[in-house]
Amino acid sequence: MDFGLKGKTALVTGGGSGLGKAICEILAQEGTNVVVHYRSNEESVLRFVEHLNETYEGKSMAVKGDMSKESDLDNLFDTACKHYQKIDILVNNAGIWPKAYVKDMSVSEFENTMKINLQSPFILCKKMINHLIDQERKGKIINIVSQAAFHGSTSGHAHYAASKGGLVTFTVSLAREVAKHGINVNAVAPGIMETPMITANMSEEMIKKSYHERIPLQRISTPEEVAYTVAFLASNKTDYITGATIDVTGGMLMR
C-alpha cells in the first residue's frame, strides 16, 4: 500500500535507537526524508544514517540535542527546517523511564521526567504547528504515549505515567486547536517493548514475571510492531484521524 510519504520529511525525536530507530527506518522505506535526532552513541547513530541514505530513496540526517534544553530543541528544529525547508511529520518520540517510588522520588527527579516526556514535546509541537500555519500546509504529529497513561504504574514509574497522561490531554486539545488548520495530532500508546531502555533497566526474567502473564497475546513487542501504526499515522490514510491514541500493547491495555 502506498502510505502517500515519499518526498515527505520527517522529524523523530529519540531516533537513534529503540522504537525511535524502527520509525526512522520504516518511515525511510516509505521514501521519507528522515531527520533523526539523538542524544548520544553518536558513532552509531551516524553508522545508521549512513545505512539509510544508502538504502532507501530519502534523504536522511542526523541532529544531536539534549531534550531538557529548549535551546537544544530550537536548533533541533531549525536545523531541519533550514536543511529541507519544511516538515510534514512530527514524532514525540524521545522520552526517559526513570525508577523512584513516590515516597522517595525528588522533587528534581519528577521535574526532569516531566520536562523531557511532557515539555518538549510541547516546544516541539509548538513550533511545527507554527511551521505549518505560516506555510499553509497541512501536517501530521504523532506522539509517543505509553499504556502506563491508562493504567498507572506500581513499579516506581508514577512521574513516567504521569507525563505520558499529560502528553494524552496534551494530545486531544491541540487536535482541537489545530484541526481547522488540516493538522492531525495523535498519539501511539505502546505496551513493553523489546528496547534497550526496557532492556536496560529489567531482566528478562523480570519482564517474564511481570508482564507476560498481563499480557493477552503472551509476548511483547518488537520495535517495528509498534512503528508501523506511527507509520500508518504520518500518512496519507489517517487524514480523517485527529486527536486518537491508538493502544499497541498485545491487548495489555483495552479500552
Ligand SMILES: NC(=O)c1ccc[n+]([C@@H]2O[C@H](COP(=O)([O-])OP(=O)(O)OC[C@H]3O[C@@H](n4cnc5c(N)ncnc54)[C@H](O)[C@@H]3O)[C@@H](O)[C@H]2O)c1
The other form holds:
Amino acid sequence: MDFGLKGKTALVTGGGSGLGKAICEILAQEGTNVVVHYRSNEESVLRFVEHLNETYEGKSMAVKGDMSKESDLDNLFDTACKHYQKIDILVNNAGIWPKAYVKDMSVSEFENTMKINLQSPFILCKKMINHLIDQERKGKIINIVSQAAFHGSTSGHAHYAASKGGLVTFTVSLAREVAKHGINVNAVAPGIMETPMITANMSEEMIKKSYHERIPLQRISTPEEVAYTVAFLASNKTDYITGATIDVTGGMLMR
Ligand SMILES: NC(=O)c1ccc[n+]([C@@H]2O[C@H](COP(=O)([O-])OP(=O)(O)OC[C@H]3O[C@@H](n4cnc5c(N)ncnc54)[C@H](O)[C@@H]3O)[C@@H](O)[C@H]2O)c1
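Please show me the structure of the same protein in the form predicted together with the named molecule, now that we have looked at it in the form predicted on its own.
Next comes the full complex, and the chain you just saw is listed first.
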C-alpha cells in the first residue's frame, strides 16, 4: 500500500532516541524527509541521520534544541522551514518522565514537566498550523501522550500524567479549530515501551513486576510497534481521523 509519505517533510522532536528515533526511521523508509530534533548525544544523532540519508530516498537533517527554551523552538521550526520550504507532518514526541510523589514535588519540577511535555507541543503546533494556513496546505500533527493521561499515575508521576492529559485535551481542541483548514491533529498513547525513558529508570525485574500483569499482551512494546501507528496517522490513509487518541498499550489501557 502506498501511504503517500514519499516527498513529504516531517519534523520529529526527540528524534535521537527511543520512540522518536523509530518514528524517524519508519518515515524515512517511506521516503519522507525527516528533521530529527535532538538535545544531546550529538555524535550518535549525526551518525543516525547519515544512516537515514545513505539508506533511504529522502533527505534528512538534524537540528539541536532544548524544548524548554522558546528561542530554540523558534530556531528549530525556522531552520526546518528554511531548509525544506514546507513541513507536512509534525510529531511532538520529546518528553520527560520525572518521578516525585505530590507530597514532595517541587513547584519547579511541576513547571518544567508542563513546559517540556505540554507547552513546547503547544508552541510547535501553533507554528505548524500558521505555516500550513499561510501556505494553504493540508498537514498532520501527531502528539505523543501516554496511557497515564487516562489512568493517572500509579507510581509518582502525577505531573507527567497531568501534562499528558492536558496534551490529549489540547489535541482535541486544536483538531476542532483547524479541521476546516484540512489539518488533522491526533494523539498516540503508548503503554510501556522499551526505551531509555524506562530502561534508564527501571531494571528488567522491576518492569516485569510493575507492568507485565497489568498488560493483557504480557510484555512491554518495542518503540517500532508504536512508531507504525504514528506513521499511519501521518499518512494519506487517515484523512478522516482527527481529534483521536490511538492507544498502543498491549491492552493496558482499554476504554
Ligand atoms: N517509554 C514509555 O514507556 C512511554 C510510555 C508512554 C509515553 N511515552 C512517551 O513517548 C515519548 C518518547 O519517549 P521515549 O520513551 O522514547 O523516551 P526517550 O527518553 O528515549 O525520549 C525522550 C526524548 O525527549 C527528548 N527530550 C527530553 N527533554 C528534552 C528537552 N528539554 N529538550 C529537548 N529534547 C528533550 C530526549 O532528548 C529524548 O530524545 C515521550 O513523550 C514519552 O512521554 C513513553
